[in-house]
Every structure is written in structure tokens, then in C-alpha cells.
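The data below hold one chain only, encoded as C-alpha cells and taken in the form predicted on its own.
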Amino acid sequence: MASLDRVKVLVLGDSGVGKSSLVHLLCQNQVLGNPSWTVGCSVDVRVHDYKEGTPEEKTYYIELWDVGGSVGSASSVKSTRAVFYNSVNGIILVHDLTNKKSSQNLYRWSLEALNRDLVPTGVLVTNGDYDREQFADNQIPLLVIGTKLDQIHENKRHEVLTRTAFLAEDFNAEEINLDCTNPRYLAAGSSNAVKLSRFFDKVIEKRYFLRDGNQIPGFPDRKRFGGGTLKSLHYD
């Protein structure tokens, strides 16, 4: 196979909340049996297919960062890990649907990769509110991703659920909330699959397509917001 041009996805949220699953699952199309504890990055990789079924449609790698630790970490471990949040393409946000200080904590993350963790008072309060102006003027695209949808009760998921909505409307994004031991939830055509599909569509348009002069550092090719199988590196 030629060699296909990529974009580099984070995937950034508290340990715990299943994000190496979710990488295993997008790439592999496969639930992990025995998931671990991410020590530094692991990176896998899923290909994908830019405006499928259109005369436009081209093949891409996405390159999937699963970024290990906690949001909590002290100074020394925050800024090894931001060797990882270089030129980045678009973030992936995990939370547990279960823990509801995992969706609070998104955040932090997000604005720790966004090079903004100078200013962690004021950001978050209790009731999940937060200072708007911190992400103001992002223009990586985001998509929120909640997992262990199956360990809430149906009677309860109505509640939860409207409950984490808000973080998607916060960070002007699409959500998606699955169980990543259950292939279906992102099965072809469904809205799942069709969300994932619109972000990476999104991801590739603004690193290859939507080019401006207005470049942050570490995040090239920023503008205004709107499976397959490869190699596992790992980078402790």
C-alpha cells in the first residue's frame, strides 16, 4: 500500500475510564480482553476513509494518542507528557459515565494539551461550570466520548445522560456515549459511526484542506470549529 497521509488524534482523559479500550476498539474493531494501565503513550492506528462514497473520498491514517496518568499530576509529570500534545490535529475527550468527576476533569485536560493549565483556578466549580473564555477561541476539533454506558441502569440513563450533556455543548462538540465491550454501538451506520466518521472528516479537513496563517504553537493548521488494522507503538 502507498504511503497515506495522517493526522494525529489525542485521546486524553482520567486513568480509568477506558480510553485504551476505546483506541482497541476503533482500531482493531475488536473489544481488548485484558486491558492495562497506560504507562507514558500508546499509539495505535485506524484507517480512515475522508468523505466516503463522494468523488472526494481518499484514505487516511489516523493516528490515535492514548495519553496515560492522571490531570492531578505534579508539574515534572505534566511536562514530560506535553511532549505528546505537539501538532496536533484534533482530541479525543474520555470520561466515564459511571464517575462523574472523570467528566469534570475533561476540562483540565483539555486545557492542559492546549497549552492553557497556567490558570487552573476559576476553570471548574462544582456544578460543572466553567470559564468560558478559556476555550473561547479553540479551533481543534473535539469530540467527547463517554464509556460504560452498559453499567448504567436503564432507569438511570435518562438522568446521567442529560446530566454529561453539557460537556459537549461546552466544548462545541458531537458526543458519543457506547460500552467499549459491545461492537455495535459503533457498528457501520449507525449514529455513532456516523459521528466518529464526521470528526475525523473534520480532523483531516482542517490539517490538509482549511489552512490559515493564524497557527498556535504545537496545534498547526487551527481554524474556526464548525476501521482498520496497523501497528500498536508504545512509548513509556
The other form holds:
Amino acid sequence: MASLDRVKVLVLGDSGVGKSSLVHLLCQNQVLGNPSWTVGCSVDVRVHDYKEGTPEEKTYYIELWDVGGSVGSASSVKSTRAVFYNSVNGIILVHDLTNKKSSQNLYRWSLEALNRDLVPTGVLVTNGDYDREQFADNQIPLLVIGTKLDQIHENKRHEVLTRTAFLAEDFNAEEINLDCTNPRYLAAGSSNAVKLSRFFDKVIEKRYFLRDGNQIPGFPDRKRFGGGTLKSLHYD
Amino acid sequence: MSFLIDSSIMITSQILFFGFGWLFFMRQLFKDYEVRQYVVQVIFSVTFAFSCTMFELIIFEILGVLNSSSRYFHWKMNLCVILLILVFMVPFYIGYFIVSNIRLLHKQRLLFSCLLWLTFMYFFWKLGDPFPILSPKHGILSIEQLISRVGVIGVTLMALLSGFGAVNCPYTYMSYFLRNVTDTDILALERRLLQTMDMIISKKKRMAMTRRTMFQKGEVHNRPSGFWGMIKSVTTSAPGSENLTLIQQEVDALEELSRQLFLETADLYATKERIEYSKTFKGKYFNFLGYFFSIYCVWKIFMATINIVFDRVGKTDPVTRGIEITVNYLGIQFDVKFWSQHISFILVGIIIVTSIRGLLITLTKDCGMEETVN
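Please show me the structure of the same protein in the form predicted in complex with the partner chain, now that we have looked at it in the form predicted on its own.
First the chain shown before, then all remaining chains and molecules of the complex.
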């Protein structure tokens, strides 16, 4: 059973937004009872059925790497974190709906992770300037998740949700807003669960299946061609 | 008339300090975080403003600026406000925010924070019992009681920080203590870290698969929650979940290892950066300063030990002696007492400020949190 294929997804975001609770909810379908500070990186595994309900259904392991700290950490901490950004197949960006700065910091988080992957010489961009073009040719699927939805008051909800919709558009990603202490937000069949499933399917596709059978330009992922797991599928 | 002018000068300077404290809080301390409770920022700025005003008044006293009666009035007012903040407001708010973080007590947080504050007041009062403060002139509930306690605690803290700074300062500044860190060391440690993460992942995969097969077979794995759940789980357990708890324990140990490796790697990166920094001009300048401060600190430790062992009161500290020597040998006209006071004041201030930061960093490193905290 351990011979299933795997994909690696990073979970990034500021301290205290709820990444550990989210990862626990996604992997163990239970609410995390005693959240405590995560030092370094904590990993959890989710078993995902790719293309569930179709004859091509296949089970994959999705590794959720919960890396954290803050964007303003010392550069020694950033260099240490960079070791986790190797060969990433998808990124989940988590922000706190009650905390505007955590949403703004998502740009810097994504730059930190993506630049590490796209430039394998190990040069880290430290000024954090956001450039939309850098996301235009980004091949790694992104997902934006907003937490602590229950703490937003009813009349402020609309304004907050419009802001997060703009944020998700900037990243060219789907967005999910939920409360990590309530599993009903990700109940099977709900729109959130469907979006999540679609995101994981997209990550698996990008990793294991190529669209036209051609090599995706500029992606220096040596594993893709060395392991012989290359499959080319044609679908409409 | 002069009283009004003096008051306006004091109030303007107070507002300036308040603004400076506010900006410092926003730009430096909370650069990457969002301020939820503005109360905290206000209290910080107010305390900062009043402390700076007291410092300013002392300088004015020494230099003889402003009318002495208005100085006295402002001094008393400042003292009352600062004592009020220090003894009543800040401990109450600290207790309130601590209690709000504990989930169990969230409902009655006001009540519990009052209880916490009363406990604090009790111990604060008890602290002053061995002091010979109570005299028939002053009575129980007077300002002298509060000032004496605050003063004693403050001087003790300053002495502790000064001592810690004296030891920490040479260690931090001098490049003699820097370990030699090569890139291969860092790579080896990173490889170990990734290997540990891989081991954790493979165990978690087994757990996830076991859970999935259990779920599909219909046995639902209930994690024991609460006190009675824990007692129940001692007697009853399904075979699948026993396997899980075993693997979970192994995973816990591996996760602890990965945390330690992560902190060690961050440490190595930091040391490597310090080595590179010490090769630049700025680094060399700070290294030189470090040697100078180290000698001063070592001398202070030495003299303090001698004073304690031989039970004598120190007559003059090295700064005053140094200035006296320069005055005598170089014949420069110098008001020795005045300047030596200020220079030693400034030196101790610098050492305390740098040592507060060093102390906090060392403390959080011991608790394993540091800046790598999620």
C-alpha cells in the first residue's frame, strides 16, 4: 500500500492563521483539539482518490507540508525553510479572514516559495516585490484558503469575501473560506469539498500527466523524466 | 506665568514621546503582525511617554532648566501617573490577556483577571515586608510604600540585566567565539533533516492507509477526548487503533527530532552569516567595539567579586578613574564629577538595552520557540 504515487503540497501562511488545524482537518477528518505552535515543518498525509467515480479512479498520497514562521523572519530562518521548498507540486496559501495583514503577506509567501523552485541556483528574492507577470507563467497550482470564517460578523461578511475574491484572482487560484474547528465546511458534496478535490486532481495531473505529451518549458524537475513515470494522456 | 510656559513645554514633549512610542510600536515591534487590541498600543505609548518625561525631568534637574517649583509639580504628577500605570493598569491587562487565551476560562475572563490581579497585589505587598519603610510619618496607604517596592524591584532587575549583559556582551560581539561553519556541515544537516521528514511521511502514510481501511470496514476510530475518554481508552481498544497508537508514538519522537534538526540548521545558517558579516568593515568595527566592551565588562565582574568577597563599598568606578587620570596627566579642564556620572550612565544604559534583547533571545531559544515558530 505504501507503493502509491505521491505528490507534495506546501501549506504556507503567517503564524496563527490556522495551518495546523487545517492540515489536521484535511488529513484526519477531525478537529485539532489542542493547537500549539509549530516549530519548523510538520507533515501530514491525505489519501486522495484521483478522478473519483470514473473508471480511471486511482488513489494517491498527498503530502501536506505545513511550513511556517513569518515572512519577516531572519534570513537564516528563511534559508533553512528553503530546504522544504524542493520539488513542490502544489501550494495552499492560508490566510486569516480577521487579519488583513496575513492576506497581504501571502504575496511574499508565494514569491518565497515559487522563486526557490523556479531558480534552482538557490537565490532568494528578499525584497518581496509583487509582480503579476511572475504568476502568469506559474505552473504550480495554487489554492487560497481563508480561515476563521465564524469570527467574521454577518454584516462584514460581504466586504471581506469580496476582498478575498480579488486576492484569489491575483493568484489565478480557487478560494475556499472556512472555519477549521467545524468539519461541516468540508463535508462531502459541499462546494468547498468539490473545489478541494478539483485542486488536488489538478496537482496530480500536473505532476503525473502532461497535457499534449510535450514537455512543459522551463520546469527543471528532474524527477519527471528520470523515474520513468511519464504518462501522456489525451483528453478533451 | 512661567509655570504655564514650563507646563506647555512639558506637555509638548510628552505628546512628542507618545507619538514616537506609537510609531515605534507600529513600525518596529508589530511590523508583520496586525494590532487587534489597540489598548495594548495605547498603554505602551503612554508608559513610554511618561518614562521618557521622567528621564527628561532628571536631565532638566541636573542642568537647571525650567522653574524649580513647576519641575517639582510635574515630577509629582508624573510619578503618580507612572505608579498608577505600573501597579494597576499593566498587571491587570497582562492578566486579562493571558486569561483570554485560555479556552476554559474564556467565559468569565473578567472575573479571573481580577483574581489574578489581586494575587499579584498580594505578592507585591508582601515583597515590602522586610523593608524598613513603615514609619509613623507616612502611614499605610501612601505613595512611599509603592515607590519603595517599585524602586527595589527596578534596581534588582537592572542589576540582573547588567550582570547578564556583562557576560553575554563579549560572547556575542567577539569573533573569537565564532565556530567555524562550512557549507558541507549545513548540507549534511539539511540532508538529515529531509531524511527524518521522509521517515515521518512513510509512517504517516501507513497510519492514513490503516485509518482508511478501518473506516471502510466500519470501525470508526474515536480519538479519546476529555478526562473520561482517557480512562475509557485504558480498558477498551480495537486492534487497529493499538497499531495506530504505536506508530503515533514513533512519529512523535521523530517529529521532536525534526524540530531539533531544524533549529540546529537555523543556528548554523545564522553563524555562517555572522562569520561573513565579521569580514566586512562594519563587522570589523563592531568587533573592535566588542573587545572594548568585553574588557569593561570583565573589569566590572572582577571588581564586583572583590567588593562582595572583601565586603567593601566600591569607591569609584573605572570610568571616573579613567577620566581622573586623563585630567591629571593631560591637564584638560574637565568637570570630572559631572561628566563621569553621565558617561557611566550612558555606558550602563547601552549595556542594559543590548542585554535586554540578548536576554529575551536566549530565553526564547531555551523554550524552543524563537523566530522559527509557526
